[in-house]
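This document opens with one chain alone, in structure tokens, the form predicted on its own.
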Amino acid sequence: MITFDFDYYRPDTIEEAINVYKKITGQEKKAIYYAGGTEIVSMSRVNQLSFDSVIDIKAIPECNVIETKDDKLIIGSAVCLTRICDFGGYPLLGAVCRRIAEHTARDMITLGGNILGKIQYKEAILPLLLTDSKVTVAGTAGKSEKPIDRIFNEKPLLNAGELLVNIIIDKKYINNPYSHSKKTKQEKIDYPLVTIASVKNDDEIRIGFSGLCVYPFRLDIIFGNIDNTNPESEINNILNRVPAPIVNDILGSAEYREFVTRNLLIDLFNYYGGMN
């Protein structure tokens, strides 16, 4: 139950939800942009987020596209992870959706919401980051298209009262071989120990870490340099190029996600037919 009233506003266009956005912050009060809602009303309901108003996005037919258009997959922040799973346009994004809490959480969680949400594992990024993704962005001066990066660094970088409208990947990366794998501390859907997906560009393997750091990441390793011969110098030359320390808490210490990462990284180099 969440204790406190708050104004609720629906609006079926980007400008009217800007525009709502600015008239609210305009008399010094608080608003969010609400889709799935999972993180906002746990984290309301135990008094750690409050807001005058929520701005419901899922009316805007920008924020609830899952389509293809020439060579490009546009997603709308709004689209919950059951519904990419069940679209099946993009192989990798799906089967690290499909991982992501149970199904009915992933009848709720959105695009959008993983991304930009406080919790700090953002799995459903990783896809985006491997493939250069761009994301539209709305704002009073408009909307904008940008590189993901952007929007998301180490920490979500939207400024107050920005929308994020939708993802725009490149169809050139979706059919890619790929991979994926996460492992928990014990239980097939729980929060990752270590989440790892790739993908193969040409002579390149881009590697999308979630789990091993505090923030998910990228790391990209040109296929043709790997040496067959020394596996371990090999993962230690990745993991020297993590760029922040590796987690230690609850769900293991960081030596042990260390040494699962290895062992991720060997079954991912294998299946890419290298270090056999």
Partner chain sequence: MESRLAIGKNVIRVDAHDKAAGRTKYNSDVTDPSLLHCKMIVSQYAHANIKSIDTSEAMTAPGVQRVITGEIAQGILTGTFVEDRPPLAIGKVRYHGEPIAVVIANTELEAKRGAELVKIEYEPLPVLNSPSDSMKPNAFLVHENLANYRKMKECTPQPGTNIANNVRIRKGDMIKGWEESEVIVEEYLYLPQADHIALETRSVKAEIKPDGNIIIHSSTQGPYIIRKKLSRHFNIDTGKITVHTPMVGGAFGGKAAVQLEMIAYLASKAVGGREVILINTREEDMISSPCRIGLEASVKLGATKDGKIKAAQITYLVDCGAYSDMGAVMTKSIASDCTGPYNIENVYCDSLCVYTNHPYVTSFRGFGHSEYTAAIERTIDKLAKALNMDKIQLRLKNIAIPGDTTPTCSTLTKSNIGDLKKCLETLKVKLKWEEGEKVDINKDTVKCKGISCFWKTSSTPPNAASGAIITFSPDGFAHLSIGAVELGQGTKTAMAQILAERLKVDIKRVKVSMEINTSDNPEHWKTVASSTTYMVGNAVIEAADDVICQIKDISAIVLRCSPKDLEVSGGKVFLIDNPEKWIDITEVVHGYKYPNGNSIGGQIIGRGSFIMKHLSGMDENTGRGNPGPLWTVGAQGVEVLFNKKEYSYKIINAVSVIDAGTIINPIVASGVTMGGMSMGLSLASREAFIYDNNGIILNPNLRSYKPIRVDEEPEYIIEFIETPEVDGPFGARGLGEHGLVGMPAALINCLSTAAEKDLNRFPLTPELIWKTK
Given for the second form:
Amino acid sequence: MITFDFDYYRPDTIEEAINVYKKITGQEKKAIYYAGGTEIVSMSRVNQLSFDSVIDIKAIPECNVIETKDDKLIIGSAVCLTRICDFGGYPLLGAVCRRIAEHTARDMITLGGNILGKIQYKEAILPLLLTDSKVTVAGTAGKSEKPIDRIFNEKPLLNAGELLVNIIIDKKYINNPYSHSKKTKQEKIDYPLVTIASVKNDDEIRIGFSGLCVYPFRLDIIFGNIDNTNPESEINNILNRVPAPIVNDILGSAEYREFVTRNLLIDLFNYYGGMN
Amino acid sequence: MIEFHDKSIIELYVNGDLKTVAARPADTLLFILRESLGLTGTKNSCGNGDCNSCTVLLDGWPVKSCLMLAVEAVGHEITTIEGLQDVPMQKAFVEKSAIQCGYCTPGMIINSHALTTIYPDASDEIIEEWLESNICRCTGYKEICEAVKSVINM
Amino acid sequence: MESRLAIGKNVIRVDAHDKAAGRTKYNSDVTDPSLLHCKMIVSQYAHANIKSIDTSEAMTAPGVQRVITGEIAQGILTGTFVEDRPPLAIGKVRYHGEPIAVVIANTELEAKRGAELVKIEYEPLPVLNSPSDSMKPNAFLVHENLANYRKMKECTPQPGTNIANNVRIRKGDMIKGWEESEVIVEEYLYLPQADHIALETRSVKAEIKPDGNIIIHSSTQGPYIIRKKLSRHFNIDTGKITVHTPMVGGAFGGKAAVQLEMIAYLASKAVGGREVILINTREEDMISSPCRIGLEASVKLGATKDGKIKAAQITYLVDCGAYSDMGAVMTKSIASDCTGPYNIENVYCDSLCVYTNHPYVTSFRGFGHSEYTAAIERTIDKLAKALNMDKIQLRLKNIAIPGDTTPTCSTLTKSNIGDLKKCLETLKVKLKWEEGEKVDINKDTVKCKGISCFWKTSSTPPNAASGAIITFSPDGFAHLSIGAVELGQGTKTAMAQILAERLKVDIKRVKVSMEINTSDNPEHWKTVASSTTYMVGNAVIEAADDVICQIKDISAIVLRCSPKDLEVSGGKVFLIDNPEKWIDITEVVHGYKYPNGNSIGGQIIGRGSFIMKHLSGMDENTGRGNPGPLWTVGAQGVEVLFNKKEYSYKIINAVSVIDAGTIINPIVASGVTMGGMSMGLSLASREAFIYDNNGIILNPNLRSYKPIRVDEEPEYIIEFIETPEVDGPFGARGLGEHGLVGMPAALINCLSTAAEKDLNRFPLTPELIWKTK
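Swap state to the form predicted in complex with its partner chain from the form predicted on its own:
Okay, now the whole complex, with that chain kicking things off.
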């Protein structure tokens, strides 16, 4: 049960959403955009979040599209993970999403919510980071297209009132070789100790990590640098480039996470190595 | 734009009936179903979206009513366990001895019923993918899987 | 064997249809606007002085009726063996989650809002985070007043220490035992606290009527115990207390504790007796209400070179948490069966109930047996390795058989113990033991097997009792009134089957009271210890025989014969030597009316009762005594695919072979056993409370505490050996907990073999295996 009160708005258009946000914040009140609600409701019930209004974006058509258009795949921010898995337009994204939470939760968790919420794992962003995806952001000045790393880099970077409308994935990457592996403490249904997603693009392997640090990140390596007879040196190189301390928590110690990551990277090298 | 402020009267379409209830925007759908509509077949267990005891159908898809606001459900069709009248899944759970304490049962049946409605030929992988949302503490899930498969093989 | 009507049949559960329809009402399925709602404020510290509680703001919040704190029950201490626990903390909190205050308000929302306004100032104190820490000579005392607490005579707390109970087993001659031992192995095992996670959280309604009668509605396994405890602690006649219990949404021992009932009673009292409801959130249910014991075990076994175990020296430190309650009782139960199902002539065991700053504990499926069994079986495996002997062979050589004695020197007979030899031999076949314990599958994967034996007796009080009453509807349906609670184990169905069998009627013509009302239903001690079928079943048989006798007496007059000439079957009473001559029981169960209107007989009401016999307490110095009427035994095994590179594993098969005597309902028995096995594997592989250094539980919800889900489940293979128990109803023994008991042991043995490491901690996560040297 959530003890604090708030107002609920379900706008039908982007403009309505932006305007109502502006109106609420103009009254010195806090508004948040609301999509799947799983995180907002579970945090609110234990008073880890507070706000005066939620703006439910699920009725906005642009936030609900999932379609291929020309050379782009467009996914609305309020599209739930189940739909992304079932749509199948981007196999790596589908594979990653299919391992987030569990099926019923995925009926509710949205792409936008997963990548902009408080949750530190944000696994769904990995395939987007790897493909230099773009996003459409709406604000008082209208809509604009930005690279994904302009809305998330270590932390969400949207300005107050800005609404993530959709994600635009360039189809040129979609059929590239890819891999995905998620390791948990013990369960299939759990947050990751480490999730690794990767895409091979020419001589480059782009690797996305979730769970290893308190935020997801991407590292690129040169395929030719991998020596399958001695993968250790390249693995050490990668671990040296990890941008933040390795997480040490109840899911696993930092040492164990490193062990798991090393195994995953060996698997990854073997996988791409086997393609030659 | 739909909007609700403070405690207001909302209309929910539940099990084929239009119901009028007073709800705060902060009230979860689970709370309103149980406390205001007396539909106590939908169970509260973890209150945190982890166990699926509170699963109901929203436009035919399973959702966790403990993580959904009641106002979010306005304009959608809600089905609770009370809305399933002797459907094959209920019979299968009885016949396959898939019920012990019965507390996970409504959520389990609702989810399984949606599964077999959406995927009448669901593979074992899909069955597992759907059922891994629900925690049952009494069984080893075996009879539950058997019940679901028996409906699929009908 | 005579052909049977209902016993041994896969009868559909009598509660199944309502449950499938979502129509079963559990305790908190109420929407009565006149109810007042309670919200607890629980401790944020594992150990702290409460410097102040400021309720002023909460008291004036909208809808709040009262805020109560521990002061309301000043001087009242509760418990089972030792009375050490105030219903609400006073002056000090001793575990994270301990209830401190309760806000009583008109609605759930107002109660929760009020609770957010209660301000508590703490002075944190150091914490004891494990039993071995609590046992250190310089450890502070969790209870300084232990010497002054009321205690039961069978309990031996040690004032000046953190030991709430100290149970000793002294059997045989240890000097001789070690002298005869050619090989000695030792093992230490640590098992953390965990939780029941019944999907229905505990809840209570309480009301004090204007005439002083007390009405409690509780989601409990022990409605009659609640009545006794409320009477004892609040000085109320038991006759004035009525406890109602509807269907219970899982319990696993956790709902045998009496905790919220006392808090709700105090809350109702504080608001003039109005009806209040208190429902645990999941978090409260996990840490504020009692959990499963933790255990630290040290086991030393000595054996001859040919594998005969000669001596066992055992120390069990039970982590009972901050209050002893059922922890002290389980300490005794663990001691009584401390060696596992092996005949060991010389046994020295100290089973200690140790206070820590953890949540307090209560019974958990297996009543301490799954915990200590892991330690014993791990040591047996080690012994097999040291002797270079087959693990099944070693066990077969030492299992307890009729004529042997238990650690408490109870003599085993053909009837009171099942056939473990047969269980083990069947396990060997079902687990395909001959394939080899460890087989390489590929470079990274091995397939491994692990086994365990177990036994368990009921550890009931020596005077535990049950009753049954049978009445009839005018059309001859038999209505059975019993005090056993339906928790999911199928007890109502089993009782219906027993009654149908005895009355020789179709089970559809038997109705069992589903809800319990302690004023109307005859008492059953508690629905725990897998003893309900045995106890209540015997009462039902006696009540059925009483009914049959009464039916025959009246019918004999009508049919002009002797009662002994008659038989009751299929709803008819007929002459044995002339079945053509009969009357329908509907003509006699409500009195027989002659054609002229004269009537005889009146309503037939059957009564039956059962009380344990020949049980006794345990001697303080040696442990001698008789803790239970029978032992259910079994052999269990698991098969695992282990990944040597990642230290991860997949349990592929789990096998149980249990001698539970006659099986009343095979499909339910196998379902309950499977559920127990699943729970045992879940506990062993993933479940534990995780504490930080300050004793704060870091995973008090199902996001971070993860019971097993469908995708992790192995194939289950369950076999029953049916050695009838002479005193059991139709030969049934206890069954319910047993599926769990040997599973953790089998898994830790299996993974130790697979990883070639001496694993000695739970839960068995890949990280733990990786980390173990």
